[in-house]
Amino acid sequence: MLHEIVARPSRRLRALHWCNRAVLVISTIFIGEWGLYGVFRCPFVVPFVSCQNCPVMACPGQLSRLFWGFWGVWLAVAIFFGRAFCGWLCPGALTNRVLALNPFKFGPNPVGVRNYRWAKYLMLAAALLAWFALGQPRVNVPLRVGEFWPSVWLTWEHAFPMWQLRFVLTVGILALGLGIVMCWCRFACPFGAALELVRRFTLFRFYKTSECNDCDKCRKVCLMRTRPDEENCTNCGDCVGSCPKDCIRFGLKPRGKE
């Protein structure tokens, strides 16, 4: 059915786009609070993966034990649908999409920015190093005074330098998304880097047929500044309907197709 929608842009195609936005919003409602706690309150160097040992009782991840089951499911799903989590469910992606509405952002990529495509793999390596080699140290005192944001300020005041460095890097790179669209998702997200490694072998994907003439119109409508089945493609479907040659398809990619 998706193949048919892609092949014949129509109301159903617009419905697909609206469905994508609706799923992102609904997902953010359900797991967005966990994301906020991970960025602003998590006492560990690598957030979202040590919830079983976390003393922040108010965090949704600690309460529902989301950590391993959550990430394990999405790594498994990536075998079938690549970075679909990034394109359809991640609250961070919705945040970056909102930042991209900023009218003062750069249109095309600023000169040289694509040379930093390796940065997300460096972030993944640093996260794995802190988690496995350093033993995932706890680097702040998870003080709580009732309200969320006053707690964040107290957390900052009593945190170790490593936690403050992680906080500044995360918030700083997110803020860069005001000028460089989807900056965090394209260049810094360690889980996105892990999914990107799996995406290369995924079964179902958006891809270009041999009729593609490299006009790059699909790249221009893509906030991730990529083309179907290329690095950073999240299977969101935004590019569908942009191709004047109608050569974007979804499904199992036939062998030998570019």
Given for the second form:
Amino acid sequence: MLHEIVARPSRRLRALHWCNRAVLVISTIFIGEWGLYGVFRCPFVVPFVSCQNCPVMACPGQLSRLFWGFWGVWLAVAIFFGRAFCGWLCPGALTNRVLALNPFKFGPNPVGVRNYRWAKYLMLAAALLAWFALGQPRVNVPLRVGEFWPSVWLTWEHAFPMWQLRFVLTVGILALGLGIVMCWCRFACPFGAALELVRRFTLFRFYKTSECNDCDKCRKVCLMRTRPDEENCTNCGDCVGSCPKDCIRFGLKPRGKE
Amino acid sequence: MDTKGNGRRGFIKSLALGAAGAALISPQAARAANGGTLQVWSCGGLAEAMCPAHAEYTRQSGVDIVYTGAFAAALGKSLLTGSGHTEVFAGRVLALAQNLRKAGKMIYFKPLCFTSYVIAVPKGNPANISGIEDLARPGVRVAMAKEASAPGGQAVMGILKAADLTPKVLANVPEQGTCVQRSVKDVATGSADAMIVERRICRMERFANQLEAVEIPEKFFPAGPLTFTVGLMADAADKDRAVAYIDWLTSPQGQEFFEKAGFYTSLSPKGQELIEKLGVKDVA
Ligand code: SF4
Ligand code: SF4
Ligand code: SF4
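If the structure you just shared is the form predicted on its own, then what does the corresponding form predicted together with its partner chain look like?
Below is the entire complex, every chain and molecule, led by the chain shown above.
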């Protein structure tokens, strides 16, 4: 069915786009608070992955304790649908999309920005190092319970330098998203980088058929500044309908075709 | 076709939907403070007792408690240096309460409860630990978090020193941890045989079914920090409201929550004895 929607731009195509935003918003309502805790309150170097023994009892991440398979499901989605978590479920994506609404943002990429494609892998390597080699140290005083925003100041005030560095990097790069669209997601997110590695082997995806003439119209629509089935494609479906050759499809990519 | 424009319109629409949804689920919106609000800060170690106690207090009095529980030394520093403000403060370490009194930030304090130490062992006690000497037995795998923030590491070292077992027990620790809860999880899962922890840790919901507690004689307990106090802060907007809360928390009804969470309450005979022994008196 998706295949049909994709092939014929129509009301159903608009519904697909609308559906994408709605799913992002709903998902953000459910896991957005956890995301906020990860950035502003999580006392570990790598947020979200040490919830099993985290002292912050106010964090919604504590629920992931009851649901051991959280990261398993995350990975399964990646194996089947690549970076669809980024395109459809991640509150970070919604945040970046909101920042991208800024009318003063750069249209295309500013010169040289694409050269930083490796940066997210560096972030992933740093995260893995902190997690496995350094034993995921706790770099902040645990604020176990507290109203969210008032607690953020206390958290900052008592943080160790490594926590403050993480915070400044995250918020700083996120803020760059006001000018360089989806800056965090494209260049810095370690979770996105991990998904990007899996994306190459994923089963279902948006892809271009052999009719593609490299006009790059889809790239102009895409907030990730990419094209279907290329680096950073999150399977969001925004580009569907932008192709003058109507060659963007979804599904198992037929072998041998490009 | 202008997919971009459509996408954006759709996006803004759904954003508005999301904002409306978020406003609905925001705790602030749900808050109905007919008895007013009271800000309470406490040492994070008390959180397991404080949270249910506050729910009950709010039910009875209609006063909404805005509660923050965190590492007491950090909260205390914020209160002492003036960047933090709260109406009631329940801290660990007697000296902290005394310093707040001296600085004029706290009006008075009362003893609240005392922590105590036990040996946490996996359910069924497979290594047959019956006392602190057993931690020195060859082959026993002891979990420890020496570097954990106080009292996690420091107090345990104090206990070992008092029992004159330090080198022997340390030889049984395969790996030093940095966080009490992470290390005690090794005991809960059975990958370690025992760990000295505060009794409250064994009572935590997440460990209660997996751990048993073996007593440690009190003579080995470190001198501090065992004490928790609760005090009225000079910043309290409505002193009567704050005093009523403190009175309730130190009444038999309030103290029950601390007993359940694994503390000696200040009203118990043990608590009374410790008040005398440790000199938990409010002197300005
Ligand atoms: S539960 Fe703890 S470790 Fe997990 S995200 Fe929240 S603060 Fe971080
Ligand atoms: S790159 Fe990271 S922040 Fe962005 S959508 Fe993916 S997981 Fe979320
Ligand atoms: S190429 Fe298309 S499907 Fe992929 S991220 Fe960009 S707009 Fe979304």
